[in-house]
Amino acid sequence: MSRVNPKFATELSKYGSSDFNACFNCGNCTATCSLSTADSSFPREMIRYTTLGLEDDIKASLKPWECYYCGECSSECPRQAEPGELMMSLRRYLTAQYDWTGLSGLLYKSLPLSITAFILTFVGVIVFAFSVGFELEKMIHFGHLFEGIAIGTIGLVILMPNIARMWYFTILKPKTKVPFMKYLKSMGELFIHMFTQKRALGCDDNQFRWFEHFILVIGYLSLLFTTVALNWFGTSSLFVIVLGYVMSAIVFVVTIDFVSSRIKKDKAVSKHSQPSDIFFVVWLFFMGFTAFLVRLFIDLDLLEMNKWLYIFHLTVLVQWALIIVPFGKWTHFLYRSFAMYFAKLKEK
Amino acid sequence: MKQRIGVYICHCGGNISDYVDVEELGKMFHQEENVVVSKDVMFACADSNQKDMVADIQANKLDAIVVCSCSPKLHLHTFKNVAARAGLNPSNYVQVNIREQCSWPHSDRPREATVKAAGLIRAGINRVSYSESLENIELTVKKSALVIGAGVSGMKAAIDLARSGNEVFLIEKDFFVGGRIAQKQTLFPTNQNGKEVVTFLYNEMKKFPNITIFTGATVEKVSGSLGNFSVDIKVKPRYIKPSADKRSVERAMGECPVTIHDDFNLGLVERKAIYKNYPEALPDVPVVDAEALKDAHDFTSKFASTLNLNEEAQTLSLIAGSVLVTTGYDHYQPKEGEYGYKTISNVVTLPELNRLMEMNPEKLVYKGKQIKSLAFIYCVGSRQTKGDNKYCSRQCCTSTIHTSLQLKEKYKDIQTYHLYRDIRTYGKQELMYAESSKQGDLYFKYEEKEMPVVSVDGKSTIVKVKDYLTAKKEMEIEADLVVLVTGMVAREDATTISELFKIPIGRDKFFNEIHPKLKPVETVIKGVYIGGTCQGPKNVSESVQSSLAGASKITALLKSGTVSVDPIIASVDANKCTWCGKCSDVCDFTAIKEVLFGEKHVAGVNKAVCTGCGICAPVCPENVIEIAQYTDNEIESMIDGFMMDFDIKEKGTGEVVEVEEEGKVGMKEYPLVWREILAGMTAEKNTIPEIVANTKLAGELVTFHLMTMNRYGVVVPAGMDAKETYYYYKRK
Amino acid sequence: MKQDKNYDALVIGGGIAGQEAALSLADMGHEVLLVDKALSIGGKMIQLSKVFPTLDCAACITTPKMSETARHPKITLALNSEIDSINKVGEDFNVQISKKARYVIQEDCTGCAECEAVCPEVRSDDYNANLAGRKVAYIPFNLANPRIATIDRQGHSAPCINECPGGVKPYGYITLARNGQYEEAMKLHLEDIPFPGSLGRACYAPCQNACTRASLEGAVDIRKTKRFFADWYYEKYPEAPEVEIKNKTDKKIAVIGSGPAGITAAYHLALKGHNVTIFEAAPAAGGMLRLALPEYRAPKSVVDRDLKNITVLGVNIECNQKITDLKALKEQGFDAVFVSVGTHDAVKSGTEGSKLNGIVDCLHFLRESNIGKKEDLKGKRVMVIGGGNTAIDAARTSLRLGASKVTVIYRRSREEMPCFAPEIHEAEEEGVEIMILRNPVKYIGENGQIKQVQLVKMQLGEKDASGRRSPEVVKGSEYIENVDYVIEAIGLKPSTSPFVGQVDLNKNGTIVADKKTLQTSVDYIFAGGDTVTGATTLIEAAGQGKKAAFYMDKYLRGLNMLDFQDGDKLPAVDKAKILSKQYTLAPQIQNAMMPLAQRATSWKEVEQTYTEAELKASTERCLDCSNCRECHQCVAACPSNAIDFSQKTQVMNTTVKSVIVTTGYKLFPPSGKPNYGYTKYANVIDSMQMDRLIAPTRPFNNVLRPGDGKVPDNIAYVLCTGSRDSAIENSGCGADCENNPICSQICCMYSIKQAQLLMGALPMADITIYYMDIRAFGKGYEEFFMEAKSMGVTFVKGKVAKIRENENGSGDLILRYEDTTKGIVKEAKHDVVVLSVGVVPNKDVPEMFKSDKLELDAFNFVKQTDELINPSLTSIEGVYVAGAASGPKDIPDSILSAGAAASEVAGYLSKNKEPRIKSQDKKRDFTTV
């Protein structure tokens, strides 16, 4: 038995869902939707849920990580009730119930506290800067050692806690019975789809868009590890200079496509882009691309100027670390791959 | 007797010929000494047939015509004037039935359905030998309409046929003009207001002079039929002095001490027992509650000049050509207990719901409390497949849908729940639906056989409900104001009208017309129409659609002052009667009355009256009652023919009869495809698939040009597959 | 432009609605004019099998209503019309409506279908939903009301009948050619023009300039199809074979001259039962089929073949006859007089010495050697001058007649020459010199005989009028050649000098002759041919004399001529279109020559017929351009002679005083939701094909899927296809679809009502529906649905979402949707898949009405200014909607929407002339009582 709770719509609107209540239950986003399967059939249900305000079953659902946002079924809804773009919205919603800290809920919902939130960010590397009297080499040293801090730190603070609050609300709370093995053996299901996103291939829209996909987050992945376990900016290794380069250009070129997409708003995909879907793709660019210049001007000693540059990366890395990795759409890459994950468990 | 008759056999398609087998039958009768014509037609009703008829009838002179095609019902008219086309006496036609006598309920048994045929059409050649012909009966029609019922299609059909010139008298049950319309604020789709559509009607009618309202009136004899109905109304008093003036009614109106149940308010409220439906109700007279004034002397006393208690009904005699009848309908009233309906407090019906909406201008109340949220239950009293009322009520979703965007528009914070089982805002409609579930209206599916259950949870009223669009998940609702959104039943009073005209009732106890489509207004009374929802649920537009189809039919009607109908009435051989008066007990229609013939006390047909039911033939002791075209001679010569034995052999099973025999002129070039088609048509009979594997063609291709070769006759089907999958065909 | 009778209603649409909104009007006594696009009135609703929700049979329910209509004395219909405009004029409007050529005569037409029996063309059959074919020749169905037939020849006809100045059919008689049918072939060509074993020979053939296929290998070889069928025949039939003429007159033509204008009018006249004399002033018959045209082209065998055609008509041929007062002739009795006496007169150049022995003109050059003394040319030295087509038969005749050597002098360049391409070739492989860009200056005589000319070189200027560069003089390049013969072929002027004064004539002398008629300054002469038109080409000069004798005929009969119009051409079909179309190459076909070395001493024909292979070879080459062949075997079938090629578009215009608007509805193109796949899966069709499949006139003798007729035994229903749909859009269908969001009304119904017919049909077929709701909302139709249930329907609510053909070749299809009741999404496989397609509004509506203009909803049906009142009115007065014009709506609220607009309509019409009865009794108030 469920209470019926009409109000919930209006929340899950601060999360930028739109016309979902147009809805009249036809089925045919389901029907339409290529990864949906008779084993797991969506995004109908999930529309009826969120009208329907049945909170829990939503939390308990990881359906909404197993759409990959083609956009297929909000081009064919033949109420135009954008049933993908409710998915979207549904992953930012769940994204704030998994975090214990409640800010991503705040940042989602408030664009003024997210701008405030990188107008602070911005003001504490000016101080920082200028407590090191903008001496680059002590920033460039300070930002290396901020970079391994805040990725542990945040992990393990803030990422690993909310895992498991995922875990909670869609094995534990539903009663779902798994056996200790399974957590093992399904394992590998967890990597496969962190690296590759294997699943989204099974979208009947084109298979370009899984491929700069796959590029990029091994790209970003790549250029996290030179930057921060092999210090590019510091180094003098060839081959590592070579390998951050690459790897930088990859991260920023393919987020252009990205960005433009979002302006253009072309597929549906890109129709309706929420601001932290914006940050994150415009902040990933500019992350990709500041890196770049830095170790361009560090190449080229070009030293003055690459003193405010680094700033700038420093702020974009700062505001990367702090506001999009955890509280931002950065952990739907995390939690698509848990809910794969989970899903295999729930699997009986 | 009738020597020269022609028969014409109809495949009707293959509606007929494919269990009957009409080419026989046809080469039968043939042989018969007085048919001189006798064939198997395609389609008997087609115009090239008619007139391939009445050439027939010319060039052999026949005297008398027999078809067999389907129901009189649907073409005796048309073969009736075929007759008359060709200089045929039209009662020298017999049709008869081997469609849904013979082939249709047959299907499984051709042979004999055939055999029943042949005696049918036996039957009905021996019947037309005896036909007489006969003239129709010239009646005068008076150009004057009776519509019954002051709704909005009532009032709307009498502006139209006071418009084209004809006289009309309305009469009106209630003291106010409006009926259902003026309960409801706003109509869907255009929002108008009722009571200022009912206020324009109104002032509209009142232009023609040839318009005449009884309000307060009931009908109460009718006698007489087509163009000369005399139909007796009671016109109730109102208890108000004619000579009274507006202000002193309107005092006593505003001092009347006692109050009664408020009908028009559906008794959610109490009024006066002097009282107007609503304001503006029109005509602007008040009307006394006697009854309920009848011990409040000094009002009654102060007021004396205003009222008269003591006023009579009045019996009034009106001649109307022809009558429209358009009395609308009842809500349907919940059982009490259905859905917790007077059991639980805040459960109310959906024209309640309009009319507390009207009486609350500003915030929604019911009994004190304010309305924030409202759960309507669809379909109560209708779509019931247990209960009595098995069909849809048509207008009651779209009315519930546009009722809650009201309800928004109207009060804002509100949140509506519908459970529904299917919703249907046909057509434009539709938006209304798309709307509602935009603005947040929340939509649940119910099937009957798991109905919502209406509950009292401490101060809440839960329903309960299955709802299907969640995986048949059990759901909750808190409403404040449980609505059950009921349908349109028949009047309470249908029955009294339905008898005194001798309007048939159907199975959902509306009104009946006689045929949906071929005559949708038209009633089994010649001169009686109806329209508007007393024939079926139908929102406004619809309602007033319907009845101006019925103005446009007794228009045409009135137009001439002369009508002719068919001449099967009695007749009474005045020679050979006693005058027993058992035939005058017996008629329904008060046709026959006492004459004198001569000396002769006999009895005495009313040509205008008779309807020629037969009533009156078997009772007379003497046996000198006949009815034309139904006289002994053709009755009995009819069963002598049915009884007759026929030697039919079976048919040819399997194979198909061929739509049609093409020209003379063969075709002398076939196109490519077809002569491809042709060569890949190796064996002696073919299937596609196999026509397919031997030319290479697509198979759509093959199937389109075979069947075009088989309706052209260069080839045929061939009986079925072993597995009866495919058909096979041969060349011809 | 006639004005036809005035009425007091105009219905537009023939449907149900339309039907019953003109019967009620009608039957109050009005006069109605019903106007339909279709060949039959009935509409949508005869096509249906039954009717939801009693079941009766669509056809049995509509047939009386159209009978009722059709035969009403006061309802006139106009069906195959479009409305071009309707204006408001005060109160009434003008209407102006086109009344399309059914090409049949309505009132001749028994609906018998024998021209359907042998029509050649199959075309997809729209009655039947396109699931099988119908002739061009045809009965729109069999229930058809009228029930007449019609050719459809939509609106064009192709290139080569087209080009044809003569009216002739090509396109028909490579047909009738192509599948041996060379008598009807024959037949075909005697329709237009009696002489075709010379047109075979010697016709320019302006149609293989027009044929499609000339802009591919090579036109297809018109002519020489010709000369064969005409061989055959001529073969076959050594005489004419006696033609019966019917309804004989008692007029008497004379025609002047027997050349190819001549002969062709007195055909044609008489075939119209006049009698006709023919004179010629030459001593034999034929004009210059005769006297032109030399003997290895034409035998003269032939063209007195040809003349048998004539003749057998009783044409009286008088020659030596010249005759040049035409007065006389009406004074010996005749009542007209068609002057064809061609252009017998050269035209002389004036060069000087020109008045020299052994300078002769042209035509008097093939005269003589064609029906008198031959010139000896043994071992002379030929010069002809000019470049036309008789300059080269006279340089071709001179090698016969034993010229040494002869060369064609022409002034401007080869592409200018006037002469045929073809010819001029063969000439040159004779051994004809062709000398361009020379001109003579003067001929040098010796002893009054020729032997020198002196030539000048020329030069291309500008162009002229003509549209030809005109040749200027070289200065200077003067110089000399000899010669022993010279032949001028400058030009040819018309024989009218006998006339000057009787009739008014050009300044070149030619006959004034209205451009239409042929009709000369004086009533009862006509004239045509090159008379008329200067010297040009035999089946121009022919094409005149039918068109004479086309006006001649209505002359004589006292009809004003300018009432009609001759001919049955229609404009050349788009090539474009033809050629889009996928076709193998196939080269023109040669047929033999006789052997260059023996052709420039015989007279025996250069040009052989072709076999019978080449032949058929050849004609299957056309390319089979328009839509009717114009082959007339419906002509030569129909026993009424009731087929009429040359009917016109009618324009009508009458005065109307209101308008109902009952055009009805379309159904939603299933194309246009891509993911069903119409049309590319043979198997999913749409509803309305379904209804013909299961129709008592169904088109198959069973329920057959359309892809491989396999009796289906699994039915799937897609229902709301096109309605309830704003995604529409999104789906690529291009431009002509729209999101169509609201419910269509009818679909639940019929689907329902198809499900119970087929389980009737096949007792053992699953029937699934897939649904979102089910709008059984009308009267009977909630049990209806509850009746489908009980046997054994089954409903599935889920929208589907896409369908695709099974991977194994079956045919089958695989549906996917959600069973939302379940919440889960799954595929079914079917035979067959019906898609319930929406309604759609008909939108060519609102474009007829000019000066007003008719609003629409927001969904482009007629809209309802005031619905719940006045519920047929719309936004111009007098101006009314019923039926589906105005939404969707089932059949019984259509027609109760047209009863309710023919009572608005009744009583716009009679505000303004009956006056209103008075009360019954006057004491009666209007209030209560």
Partner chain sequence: MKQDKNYDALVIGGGIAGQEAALSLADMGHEVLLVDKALSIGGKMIQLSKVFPTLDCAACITTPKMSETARHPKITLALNSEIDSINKVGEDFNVQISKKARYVIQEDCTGCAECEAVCPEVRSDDYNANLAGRKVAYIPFNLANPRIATIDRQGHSAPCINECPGGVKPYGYITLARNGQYEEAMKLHLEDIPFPGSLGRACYAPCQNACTRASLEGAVDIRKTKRFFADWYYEKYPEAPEVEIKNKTDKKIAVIGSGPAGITAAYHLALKGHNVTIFEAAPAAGGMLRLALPEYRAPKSVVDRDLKNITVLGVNIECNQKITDLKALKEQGFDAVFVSVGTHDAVKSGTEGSKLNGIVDCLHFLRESNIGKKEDLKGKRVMVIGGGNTAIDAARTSLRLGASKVTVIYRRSREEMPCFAPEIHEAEEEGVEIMILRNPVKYIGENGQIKQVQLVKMQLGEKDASGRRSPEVVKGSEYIENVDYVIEAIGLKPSTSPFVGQVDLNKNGTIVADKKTLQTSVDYIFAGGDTVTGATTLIEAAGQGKKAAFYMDKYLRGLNMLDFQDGDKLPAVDKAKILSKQYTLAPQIQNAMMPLAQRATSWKEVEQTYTEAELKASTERCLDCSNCRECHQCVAACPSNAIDFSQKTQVMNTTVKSVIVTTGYKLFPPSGKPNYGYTKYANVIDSMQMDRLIAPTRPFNNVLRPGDGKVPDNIAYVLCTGSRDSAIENSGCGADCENNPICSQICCMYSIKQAQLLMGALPMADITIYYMDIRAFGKGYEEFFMEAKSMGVTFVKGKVAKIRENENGSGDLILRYEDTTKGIVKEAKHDVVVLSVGVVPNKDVPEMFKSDKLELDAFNFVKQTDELINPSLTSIEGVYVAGAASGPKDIPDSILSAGAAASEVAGYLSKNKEPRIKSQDKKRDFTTV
Second form
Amino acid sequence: MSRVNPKFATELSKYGSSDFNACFNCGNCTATCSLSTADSSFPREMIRYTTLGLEDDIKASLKPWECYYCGECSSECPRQAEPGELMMSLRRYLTAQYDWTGLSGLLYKSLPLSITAFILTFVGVIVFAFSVGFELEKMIHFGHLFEGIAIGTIGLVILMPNIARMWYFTILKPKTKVPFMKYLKSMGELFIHMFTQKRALGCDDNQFRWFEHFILVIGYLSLLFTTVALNWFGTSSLFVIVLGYVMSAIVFVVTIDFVSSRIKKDKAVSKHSQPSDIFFVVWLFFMGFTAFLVRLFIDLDLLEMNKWLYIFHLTVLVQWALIIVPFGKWTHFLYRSFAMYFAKLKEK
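Could you give the coordinates for the form predicted alone, as opposed to the form predicted in complex with the partner chain above?
One chain, no partners, no other molecules: that is all that follows.
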């Protein structure tokens, strides 16, 4: 039996949502949500759990991750309870619950702490650059080495344990019995959603947004592979160089629309953007843009005279790897993919 936490509403407001108590259970959100079925209520069930403070039920649910924030539920709400933003806030809250370090919750709830973390990583990069005498070759070598080490370490030490905690909350603790073979047979669901995010197509008039996300995921993963595995900044292979240019251009061009939307707040998904949402798209833009410029300056033999450009790129890279990937909005991409996989496991 779940325990009621009367203070849960106050806690969740720190993650963004503060209007859900205006809900008077009219059912409009469920009627308009494309995910709702006779057996599954979106997002009304989560509103009920949140209002009652049923934390165990919320942590056991995958529904916040199955929601792609179409925005129709919020636009049709007669009480402006913003059910779409509630689902977004629950995703932030759940991210903090999965994170064994506790840092995700601290960074989500405290903008000054987030800014401090960004400043400290910048200072660290400057100290490193000073320690190697601002020698460009050494800085580039370190940057390439750092990427590989960061991916492996963060994946093994932070992200994999967090996924295990997510599995515990949603599968093990609710005592869902899943045959071992089903884990194997359902793996395709994980990779399909990880690379295509096809559930987003369930939203009406969302094809362009889905296409943007799809191109961005492919561009980001390809750029990561090009820079880490193919050593884009150090290679002389024309194919790798051109591939890196194309992928980095895709990343920063596509994110321009996301950044613009977050600033204008002209869409339902960006209307209530939190700092973590803005950090994600802005730093992703800088990742692609500065990588493009660094390689261009290498090819034009101008980077030695403009070391500040690589230092800026390295700063963005370090902040992305140490703050945004393990503790910020980037994790939503990972948790959402596993949520679809776990949902498949829970099917009878």
